[in-house]
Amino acid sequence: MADTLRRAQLVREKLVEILGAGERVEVVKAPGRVNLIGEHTDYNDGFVLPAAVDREIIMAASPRDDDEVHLYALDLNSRSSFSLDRIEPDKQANWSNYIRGVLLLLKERGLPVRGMNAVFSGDVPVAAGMSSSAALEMATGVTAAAIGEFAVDMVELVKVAQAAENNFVGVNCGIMDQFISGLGKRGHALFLDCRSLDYELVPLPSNDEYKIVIANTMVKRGLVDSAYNERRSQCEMGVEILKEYLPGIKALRDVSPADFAKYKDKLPPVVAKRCEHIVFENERVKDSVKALRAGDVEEFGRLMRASHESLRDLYEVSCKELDIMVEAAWEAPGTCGARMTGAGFGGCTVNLVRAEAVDEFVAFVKARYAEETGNDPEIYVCEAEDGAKRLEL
């Protein structure tokens, strides 16, 4: 928290220095996230178990007396301005579109969005699968509410942020990223039903005993869009075929392991593999919640490993570098569990590591990965943090 407050003070000072600020300055933070288990289940109406982490976007803002919004991205040294009366995409400062989209949709809901000067900075790694975009959207929503002095339910704000990314920015993301950035809680993961949006906070092992370690392969996920669309259509095909035998189902989340075993042979082989991953991944998420509530870290680690093996062998969205990183983690000191996280074909792995062994773990995984790939990974040692909120400086 001390680092957060230091960075918040810096962002506030930069607001005054670069854009100017009145007597009232609001400062908010919104975290990035990692998905602990439950991969590719979201678009199958399934279950996920993400955690907000202590990498965040911090935004400082001051109200204006007109309808202008003046923005400065501190880390990019980039400005963007627009009027609330005419919110359109900015092709030059693409980063501003996440902010523009949220403000537009809040306005369309009839909320009293005000003009503002705003500066933001973040330490959520970009393009690493830790949802820097969702953090920026949620920081914008909380800032707009503070500046406009209106209340908005956090789940509604999550829906606004997702709609902004889908419809204004043009990225077809699910709702998990915004949900955990808005509703995360320190020391907890969030068990989310992607159909109903019902959620429960699930206690994680103590930060003093275990750390969440995210290892970035530094491989850009170039195949994700085409592979994502293909996997999604294969899952939909599986549902349509299984409906002949299970007429009540709407998505793969409605198919039990027993029913899948009974009708698996009715599916084309590749479709059967994809569906098998989803059916059993949903079970792994539910089993993970039980394990964490029971304090059974060993069982949770086993489920993480099974998730990776399923993503590698059945869903086929891993890659050589992800497998090398995960296999290194499985051998490293202090590892409780390790798996790829995110869409796949690059990006990051997530690891649960005993706190006293974190330094050894990082050194071992870095060395093994560099030796086998020739690339130097980035590794982030994290803790589960609170969701988006105003800060008192």
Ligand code: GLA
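These figures come from a predicted structure and were not determined experimentally. Numbering follows the first chain given and starts at 1. The term rigid core refers to the most C-alpha atoms you can superpose between the two forms while keeping them within 1.5 Å. First, how it differs from the form predicted in complex with ligand GLA.
- Core-superposed comparison between the two forms: CA of Ile241 displaced by 2 Å or more.
- If you fit the rigid core between the two forms, you'll see the Cα of Arg231 move by 2 angstroms or more.
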Contents of the next structure:
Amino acid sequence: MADTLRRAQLVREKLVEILGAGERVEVVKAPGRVNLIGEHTDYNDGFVLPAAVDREIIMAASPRDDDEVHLYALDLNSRSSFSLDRIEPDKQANWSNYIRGVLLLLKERGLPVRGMNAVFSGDVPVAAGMSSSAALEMATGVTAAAIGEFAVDMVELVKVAQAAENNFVGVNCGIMDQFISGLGKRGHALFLDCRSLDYELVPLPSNDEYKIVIANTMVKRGLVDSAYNERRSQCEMGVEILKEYLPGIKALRDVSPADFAKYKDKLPPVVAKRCEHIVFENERVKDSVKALRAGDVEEFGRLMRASHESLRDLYEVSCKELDIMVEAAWEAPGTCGARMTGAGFGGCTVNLVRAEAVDEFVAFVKARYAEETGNDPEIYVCEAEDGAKRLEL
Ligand code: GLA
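Could you give the coordinates for the form predicted in complex with ligand GLA, as opposed to the form predicted alone above?
Once more the chain from above appears, this time first in line as the rest of the complex follows.
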């Protein structure tokens, strides 16, 4: 929280200094996220269990009297401006497209978006699988509502943010990242049904006992876009074929492990592997919620491990560096569970670690990873935090 307030003060000062601000200044935060379990299930109408973390984007904004939007990305020292009458992608300042997309879609929904000056800064690592883009989108949505003085339901904002990323930025993501950045809660994970958007908050073991540790391989997720889209179409193909035997199914979410066992040999081998991951990953998410509610951290750790193995062997979205980082964690002192998190092909692992052993864990994993890859990883000891909101300074 101390960091949040310091950054918020700084962003506000930069707004006044660089773009100028009137009397009214709104300051908003939106967090990055870590997915504890339930990977690649969101676009299969399935279940996920992410948490918002204490790494966030802070945006400070002040309304203008015209229809212009002037933006400054403090960490990149980059500006972008446009008029609300004509919102088009900016090919130079790519980062601004997340903001442009959200404002355009809010306008298209008839909401009274106003011109503004806005500055933002954050500590969510970029392109690391911690959803810095979802955080920027959600920060934009909450800022636009504060500046335009309109009320909008957080789940609606989440949908707008996802649509902006799909249709304006052109990334075909599911709904998990925006949802958790909008609706996360301190001390909790969020169990989300990605079909109905019903959700439950699941208390995490106390911070004094267990820490969420995120380990960054420092490998930027290179292959991710094409491989992500390929996985999506393989899942869709699986549904098309299985429909002949299981009429009424709409997505892999509707296929039970028993039905899958009956019909899996009707699928081409690669498609069968992809579908098997999804069918059992959904079960693992539901089992994880039960385990966490029962305080059975060991069982949760076992499920995290099974999830990683399935992502590595069946869904094939891990990579050498993620496997090395996870294997190091499995051997490290204090580990309850470890797996890759996010889309894959680089980015981060997530680890649940006994609090008293966290320093040893970090030292062990850092050294092992550096020895085996020659790269220095970054490791973030995190807490589950609240989702996007206005800050009172
Ligand atoms: C990315 C996407 C999410 C989700 C994950 C994989 O983070 O943005 O919607 O599909 O990959 O679980």
